[in-house]
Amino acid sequence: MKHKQTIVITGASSGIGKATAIYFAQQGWNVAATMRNTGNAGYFAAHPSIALFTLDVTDQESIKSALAQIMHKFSDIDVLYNNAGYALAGAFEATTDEQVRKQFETNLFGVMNVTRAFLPHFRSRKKGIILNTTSSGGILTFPLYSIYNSTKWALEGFMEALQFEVKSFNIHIKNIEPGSVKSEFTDNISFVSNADYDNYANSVQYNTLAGYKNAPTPDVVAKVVFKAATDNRSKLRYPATSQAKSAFFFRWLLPLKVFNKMVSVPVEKEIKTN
């Protein structure tokens, strides 16, 4: 009888995490879908191979408890997918220390906490895959997203370095790097307003969000996540949308000054009003 593989997904309540949970279930996997609040996840009811677990990546006890429950149900874990995260946007000067720390606690330290908790299991079984949603924002930068970008750049560096120390245990690190995706992610962007910057910031944020209207759905990314989990390749980075692929190519090809202008012009344009 073929071993039924199991994936653990953080931030599975919406967007990429939700789509990935459903896609893996459709491919015959066991899915441990984790989120801070499982009470509103009735949309998984049609998928009996998806089990829900409460997990807050910023809470060590929550992580420990979720891991114990997941191991009790499934006994074995093949893939960990660190997906939980959100974006803080706005002028850096307008942000508070608390807002900055919260962004890092979720997007970076949360990933570190969960990864550290799961590593002993992968070491003991001498195999495992750790996937991470890092974003194209971990390779290039966007106006108003300096804090978000810094968490994703740090995550890219952390995972690139971590792969060296875990490779002897046959543990593979893989980063999923989507560009813009049409999902609840944009609804949860925490935008910081400040009168001294609002003339610029409001128009940039408006144009940035407008760019999501024609973006691909999370299902596109879910398929890339599945490929990364099953292709048996020792590959670190997986651009997950066509936008990300082209952006990474031009980031490599063009001088930084030219590339940054290509990024900024569409979002810094003046908003036309009637």
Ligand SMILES: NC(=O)c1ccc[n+]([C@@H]2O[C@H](COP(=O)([O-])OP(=O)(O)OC[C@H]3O[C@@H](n4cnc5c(N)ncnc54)[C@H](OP(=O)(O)O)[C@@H]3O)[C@@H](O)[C@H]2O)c1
Second form
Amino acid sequence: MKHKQTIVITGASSGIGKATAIYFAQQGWNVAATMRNTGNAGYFAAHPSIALFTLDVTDQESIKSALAQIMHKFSDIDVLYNNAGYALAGAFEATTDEQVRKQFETNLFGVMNVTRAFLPHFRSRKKGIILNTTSSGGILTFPLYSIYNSTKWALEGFMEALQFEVKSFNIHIKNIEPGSVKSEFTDNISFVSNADYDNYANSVQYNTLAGYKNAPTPDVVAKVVFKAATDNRSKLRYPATSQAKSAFFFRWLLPLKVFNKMVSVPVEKEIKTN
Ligand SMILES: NC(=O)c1ccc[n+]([C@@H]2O[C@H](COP(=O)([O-])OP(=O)(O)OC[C@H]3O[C@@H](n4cnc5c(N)ncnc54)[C@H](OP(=O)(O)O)[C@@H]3O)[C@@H](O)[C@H]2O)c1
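Following the display of the form predicted on its own, present the structure of the form predicted in complex with the named molecule.
Everything in the complex follows now, all chains and molecules, and the chain you saw is the first one.
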């Protein structure tokens, strides 16, 4: 009988993580759907191969305890998908040190915490895949997202470097890089403001959010995650939406100054009020 594979997903309570959990279950995988609060996850009830575990990526004890429970339930883990994250946005001057650290605690140190906890398992079985949701914002930058961008750039750099030391254990690292996706992401943006930047910041954020109108749904990303988990390729980067693919192409093609105009002009335009 074919071995039923197991994926562990962080931030599976909504958006990309939730869609990925359902997609992998539909493809016959065991899914350990981890989240901070498992109480509201009734939407997985129709999928018996999805099991819920409490895990906050900023809490080492919860990671340790979730790993022990997942191993008890499934005995083995094939793929870890580091997906949990959110965006801090707004003018940098408006942020506090605490807000910036919290953003790094989740988007970067949280991924490091979970990865460090799972590596011994992958080394012991001499095989494993670590997937990460970075972002097109881990390769490019956007006005008002300097802190979010810096967490995702750091995550890209961390994972690109980590792959060297783990490859001899047959552990592969792959970054999933979506552009805008319609999820709870925009509702969960922590937006900071400072009166001196308000004119600029309010219109940029308004235009940025308006750009999500035609964004794809999370199941588009879930399919890319599945491809990355199953294609047996040693490939680091997976642009996960058509917007990300074309942005990377133009970033490669154009001088940075020209490319950054292409990114900023549409969001820096004045808001039309009717
Ligand atoms: N949507 C986009 O446009 C977009 C584009 C590029 C990259 N991304 C990245 O994609 C990933 C998933 O985002 P999404 O679009 O699916 O947004 P989402 O619907 O807001 O989902 C984010 C998930 O992360 C979880 N999370 C946040 N902090 C956590 C913590 N400390 N510990 C555990 N889980 C935590 C949330 O859990 P709770 O329910 O407990 O809050 C939620 O399940 C993020 O890393 C995001 O940066 C999103």
